[in-house]
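One chain follows as structure tokens, the form predicted on its own.
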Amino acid sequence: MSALLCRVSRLRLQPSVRLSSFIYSLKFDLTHVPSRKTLLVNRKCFSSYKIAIVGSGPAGCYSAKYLKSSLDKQQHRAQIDVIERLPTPFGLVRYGVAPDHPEVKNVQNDFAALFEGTDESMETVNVRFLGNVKVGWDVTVTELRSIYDVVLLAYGCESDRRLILPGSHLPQILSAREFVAWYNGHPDFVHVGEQVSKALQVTAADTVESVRNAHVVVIGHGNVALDCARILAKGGQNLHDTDIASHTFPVIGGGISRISVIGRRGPIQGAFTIKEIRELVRLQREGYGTSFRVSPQELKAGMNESSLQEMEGLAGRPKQRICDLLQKAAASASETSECEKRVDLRFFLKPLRFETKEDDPSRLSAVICEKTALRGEPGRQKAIGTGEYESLYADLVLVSIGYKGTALRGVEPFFDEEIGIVRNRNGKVDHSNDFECGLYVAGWLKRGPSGIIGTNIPDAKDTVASIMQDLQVTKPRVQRAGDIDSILAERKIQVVVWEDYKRLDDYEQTHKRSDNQPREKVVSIKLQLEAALKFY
């Protein structure tokens, strides 16, 4: 027996394997020894890696999905914490898609299953979910440097670009991430509801199907803009059986009457894609009670010779169809009637600034824009100004030209303020070995707010690629500075854990608005916690 567990000691196992079973296996057969390479294989499945994600979004899952499927193959034993600060996961999924875009809402169902099973006895990659925990806050990121092997941010970008302009600071400008946020009941967002019913001037002899007589202009060319403008023409009631939160019904109503979408350039340089352009042109055909209009003479105006050489070849197909349907859309105005509510789809337009109405200084009268003209070469073009201008009535505007990153405390020497990033490369952050931990970054806070959910994939492989890179030549860490459950015990931290979420995600489905409405989302962080710790 001696020589046999001198054999074992001389492999130096680190003390986390499980030697139970080995041992039971003595009593019972001392003639049978396992092979140095068996011992070998062992040790290798049995090194534990620590591992934070801070952020539960689809760069967060992603990166959490694609790690533990490397660390698996590998045969490396790790823990992967993925951080939240809200009691919910999921980030955009969750509150950015639009409610009546379910299909692309399904990912979320891949996400969970990352956490669906976890069991912290077994000798393998285990992923557990902790929200309502603040990084920078309840728990720093220098702190989980100390605890953790690697440290991952995907956070997300949390802010916007701002329009800077003479009027900014009315209340009726909100930023378009708002609105979202609002409509899809983030709970950090439900004070926009009020700013919205001001600005539309929601009275209470108004009803949730009534048509609100107002305008509003959204400010900006990409699916963003677009889904809040298709959001505002169906109105809250129309999405009875979405998952929109349901203090939008009495402030949207039954929709918007005139909503203008407006950009600097053309509609060859817009960043929407076809599927939302698609959806605005069919509002009227599927029953929205509402008309698409674009002008012919402003989609002309597009077709410059550079524009026209940016649609050749494959990269520019997506852009032709795009112009092929708008301009269809166009020739058959004529022939389709007014609606109640209208989105007009603009071109050439630079808002100058906001004015506000003579009688109310307060409050927001119109957009004044400039009429712009492209200029360069393909791919290069900028809106130059013409000297003509026109003014947009509004009520409300959305501005909606790009998020823009921040930094969490312990991340500021690692970021870069005007675009909003953390500089890195290949997801490696730029000078950041002055810790034993490596740190690391993905989605928007990696490569700006770009691409759709599926960007994130290569996006997180390319991150996980340079992970595994590094633990090749690093060996789990020895000694640590605590734990993350001591840390947030300790700060009596209410964690959300799995099980606490399914807690909360079974309460939302069990108190929907309608059969067919997939939840009815609980718009409070105090409410979600009761819901998921039981403490109603």
Second form
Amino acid sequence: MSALLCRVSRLRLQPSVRLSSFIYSLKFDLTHVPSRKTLLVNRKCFSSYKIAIVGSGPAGCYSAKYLKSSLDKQQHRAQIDVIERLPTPFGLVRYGVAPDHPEVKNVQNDFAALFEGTDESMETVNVRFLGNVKVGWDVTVTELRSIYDVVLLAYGCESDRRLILPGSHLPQILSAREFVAWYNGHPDFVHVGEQVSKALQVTAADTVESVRNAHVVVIGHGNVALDCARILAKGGQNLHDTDIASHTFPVIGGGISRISVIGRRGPIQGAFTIKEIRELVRLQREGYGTSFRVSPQELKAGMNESSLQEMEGLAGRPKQRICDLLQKAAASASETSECEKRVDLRFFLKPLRFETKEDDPSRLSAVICEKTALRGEPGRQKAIGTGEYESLYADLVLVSIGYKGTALRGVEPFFDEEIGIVRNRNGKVDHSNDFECGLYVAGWLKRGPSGIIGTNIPDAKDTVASIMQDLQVTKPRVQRAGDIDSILAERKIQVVVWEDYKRLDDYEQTHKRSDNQPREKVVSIKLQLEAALKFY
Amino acid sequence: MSQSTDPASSFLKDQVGIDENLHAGIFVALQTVYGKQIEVSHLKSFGIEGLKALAESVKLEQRDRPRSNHRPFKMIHFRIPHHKSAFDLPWRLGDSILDVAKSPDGALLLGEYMEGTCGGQKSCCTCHVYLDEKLLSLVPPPDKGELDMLDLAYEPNMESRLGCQIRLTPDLLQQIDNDSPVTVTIPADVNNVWT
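Given the form predicted on its own above, produce the structure of the same protein in the form predicted together with its partner chain.
What follows is the entire complex, opening with the chain shown before.
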């Protein structure tokens, strides 16, 4: 063995070559020692591509998964670093999926397998998790592009589509995205609780079980809007055995008495999916003390000619089923007994302005809406104002009209400010050769904030195909301006690697308020880092 | 094992509505409390809700425990038209079509086509497949939960099913011909929520 080692040391090998893996590759072939010429020719097999993925949500993780398998198949060596701003991975799977949808979070197990104990000398493609590293602050996109071969942006949408109307600055009007992040225990949104509490006028007399006598209006017809309505209806206590953040209990208590979900168009045009509608319809039957109402007149108005055409055929079947479900719900409304809480799913209402209380102009009192009607061809119908108005009493408004992407520094030249996505072709962003590093995008930042977790599967495959195409004609770069570990160490960044996250994960699963909870989330970055980086 | 004549098994099946393949696991669990012979009275004292909860955890345990390869099986002929490939894989007694895709052999060939994101809980449509007519007629029809997820799938048609819901039961095993293997077709894409 030592004879072989001497041979190896006389060769000029690239710094990135792992001596151990080199020896390993010879391990099973000691009888045939390659000649020096052979070793030099084989050199390019040993240098690794370095790939950075910014964001560890579904887009980042599926991209890492498919990149790894594509690189493995072609026997390229690579190091994939998944860089995440928060100490915790998985993005919206942790902070977006509703607490009463735990099975949707199962995908975390698939993603965890990516980062689990890969023996670096055995694997040709190694995937690392680097948490608590803020790209744009701790290290810039430009710097990443000077040390990696590929940078893939998968950091999703951190902002909202804005509803700019008179009164929309009032503190009782929040974005649904912030509200969801709050009930899911996102460390950056803990302050939302106080805002919600004040809007609902929660007092010391309100217990964690009592229903809050208040009106909440949710503006939007997507699944996020329905999630908000459902969580508000169920209340914190009913979700005690889920991973909902404990700080929701004193605020939303036993649930909210009146919740209206409003949208401009009709039931056929709604972006929600049937499973979430069914959950609202079933609330009463399942013992949450909440009735579900939809107006027969509004349903009828929703069945105009163009909408009926939108329901035709196999493609229209999902819409047809939603329609049938809502009609059944409307018909059986008279049979349901009165409940303390109620959710109304309203259609054809376009918000015009937010009115304040006469005696207190800092408090919201109502949402003034114009009734609409549908005009246009199937698939392109628009909601036109009818000149009739409706005033909806409201203590709290959640605006759920879409998330929106933002540009990190270095990304602005490629960013479409209006839509909020990074301009790309099949995931490829930068077609210039300004850097020796390709720039790519995947997920919501690429195609806009729509779809479900699984929608990232074809999305990631598309971007990975573009990356692989480019890597066919690119060798790993020779000049790198450094490596990420040294840069972060120099800047004293406390990186949370996978083993550290597992400590935090374990902590959350063992310090629970209820045995039936999957976990009790730690809601402050400081405490998360303490649990993660503790050395025993 | 003729459990069909056993009164305890009949009770579980008829009165509580628990699937037969979970009975063995439930009896094993209850034996730690009540001893070797499980009677109907034992089951009753455990309570209906308790038995249902026990059935759920047996189900999960069965799902997570590695299954023996020495089970009777039928072959499935998988077709992937958009990648012009086709191959055969064994479908073992008790497995769902998603289990086949997750098995060691299946994972190599099918892994990226059937992610099974939600782990088989009817909460996604990444295991969406098209069944052949024969198999479609032999399996129980989809329930609302499955139909809800199929609504979100890529180009669903009348042969669409969620792979995680199609399980090879002892009955099904009898009804599938050895001469004409079952054909399962993989759709050209995953998840096309209308947007």
